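The data below hold one chain only, encoded as structure tokens and taken in the form predicted on its own.
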Amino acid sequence: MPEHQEKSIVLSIERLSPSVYRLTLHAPLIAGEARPGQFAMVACGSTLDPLLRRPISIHQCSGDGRLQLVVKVVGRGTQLLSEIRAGQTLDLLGPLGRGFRLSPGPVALIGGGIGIAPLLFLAQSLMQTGQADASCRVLLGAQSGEDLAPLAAGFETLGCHVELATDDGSLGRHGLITDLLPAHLPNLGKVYVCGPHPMMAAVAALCASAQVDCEVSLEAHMACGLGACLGCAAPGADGRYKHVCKHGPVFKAEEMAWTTR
């Protein structure tokens, strides 16, 4: 698939919490192009500080050629993108990576922080083909209701099973996600987890204890997204390292080395 640098629009930004941002942009040829679980480099300024682009997910896209990213504010760079506005221009290169594998039957999409971001687009292109129903599950977990809500409103619009839970019990069940999978995992044909690493950690060793088939997205740090630096090497269960941009970011579960950060 071919992958564009594109000069898009800003048409909105919202504030979905503190550190949380949501970018709405005109990007007709990467969203033409995005399937579920990929990711857009996108320069954060006009200027060479910060010199690197940042990998952001996708979070949706529509026909009419636009694209939505959400930015977690942790460093300069996405400090710099959550002070865009309206009208401006973003450089984003993509549509990068491999994405999800779209399978029939029933599901279930875990997701876990600014890691829910990338299901959306995936739970919108199950229920658009048909490969999911109102039987799909969908776990979200954060570490506050105020973190969780607006990320959780639109699973909830496209009428899928949403199960919250929240470290500090102020949206949906007061604990961790992972406690609510084992209870689905006899119905489940298929797992998608994006989310902290400990967490997908957690999730791929519940399905397969359970022999359920488990897709993973893994964040990392990368100069280039394109298999260029190998500055994203992830461990993988071979003994040999796979590049997250290149190889992934999605992952069959049973691929990867789960050691502990």
Contents of the next structure:
Amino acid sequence: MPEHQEKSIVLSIERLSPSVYRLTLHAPLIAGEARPGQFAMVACGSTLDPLLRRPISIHQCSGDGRLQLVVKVVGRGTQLLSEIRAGQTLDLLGPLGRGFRLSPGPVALIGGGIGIAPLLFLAQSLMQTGQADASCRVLLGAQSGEDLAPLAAGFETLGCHVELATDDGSLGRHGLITDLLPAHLPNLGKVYVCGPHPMMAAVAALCASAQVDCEVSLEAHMACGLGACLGCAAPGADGRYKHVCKHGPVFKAEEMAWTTR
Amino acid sequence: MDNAMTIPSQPDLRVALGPLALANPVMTASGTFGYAAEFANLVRLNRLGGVVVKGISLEPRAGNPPPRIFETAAGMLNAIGLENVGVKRFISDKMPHLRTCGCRIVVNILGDSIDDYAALAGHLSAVAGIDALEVNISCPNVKKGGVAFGTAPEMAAAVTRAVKQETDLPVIVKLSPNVTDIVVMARAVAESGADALSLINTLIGMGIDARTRRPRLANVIGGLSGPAIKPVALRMVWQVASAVSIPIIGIGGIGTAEDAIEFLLAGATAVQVGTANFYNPGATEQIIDGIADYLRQQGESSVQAIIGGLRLGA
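Shown: the form predicted on its own; wanted: the form predicted together with its partner chain:
To see the whole picture, the full complex is given below, headed by that same chain.
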């Protein structure tokens, strides 16, 4: 699975919520090979400050070379990415990392905040390959409806059964998305989760006690995305560090240590 | 005039680090290029002057807890903690691919004691496909209360002698910039038989999150690298080049051919590209091509002609 350094062309940029943007890029090399759960290292500009690329999960790919990334502005690098305009180029490195391992059967996809972004690609792949059907549960949460609605769009048209929750109660259930999981667990073969670390830890614990397979997509600061800088260490259950860029970003939940962070 | 006469020929990029001949002066810095396989899809490895692999210790090291890196203005801090697979797995798992790279392979070694360095040098001398050793003396000497070998001239000299005694491979000693006078360190190492010097390693730095009042790195302090450190590195290379006669490899914030050329002018015979591999994996090849372009523009037929070519005075 070769990585490419590709100068993509920005086709469009849309503001989904006050701090979240969707970039549609022409990046045929990366779009042609990316798998759900993989990511790209995105250069934020052409100057030396900020210096490092930002790891951004792949939101959607299409056969015609289009690649979508969803970027949440959390600092200067992502701020610069949010200011890019159609027609400009964006230097990408990808596809990187180990994505979700798709398996047939009844599944749930659980996403929190910007962690919802890679799950659309996963849902598409699961539904299009027939590995999941209308029993596919998608549980999505965010702080508010304003944040959640644009990220949650797209799952229902795929035929998934979507349930929503928000911290402020402005959309879906008022509370944590993890509260909705226990009712479904007895019927599930596998759970895929991406979101804030406490949410993933809670889902991992629920799945472990119900003996349901669980895959988590982790986030970490990283300099290269290639397994060279070793900056993205996360503690594994075996007491050794895993590297989010290369061993992950998607891990089996039981591979990771959930108590030490 | 025949048009063919004006087509510039390929300048001679070959350099020699003492007994170690390189096809061109551009190498990768230890810890920024993994074991080369990580970049095999992105860089034509056989174009490189050399690859310096991630530092190897006798036993595997797990490294530091996260967070291990923090981006700073035009630079980054790291406290990886010398995570590596250990010498046995390096030889069995990493060397087979490294032998196929088609460029010089330099193995960076690190230890807790002089005996560690000597043992590593001995082990690696017997391994086919290794062209040189680079000795990382920025590690703490556990037996001497954790003072870094590279901060005391007598310890740096002792490590150099011990490694030289155990190997016939060319020995490069990588100097720490975290000293009062790097020339003193360079002289001590050169007089102890080092074949070449590489400088600089990272500058010790620190980051703090004002909001949480916590350090940015779990290790609290870490090594600063990237373009931010280039002027410091260039100054140190120039000072050391003026003081010792063995070849120098310049390291510190090199991301473009112009950066590399500045180091050559300051007196470096070769350069290592480090942090730039992270933000621009194509940097090394671009630098090799850029040096050749510069030499053509300057009417030089060989890169040797510009080494130490800094013009001083009026």
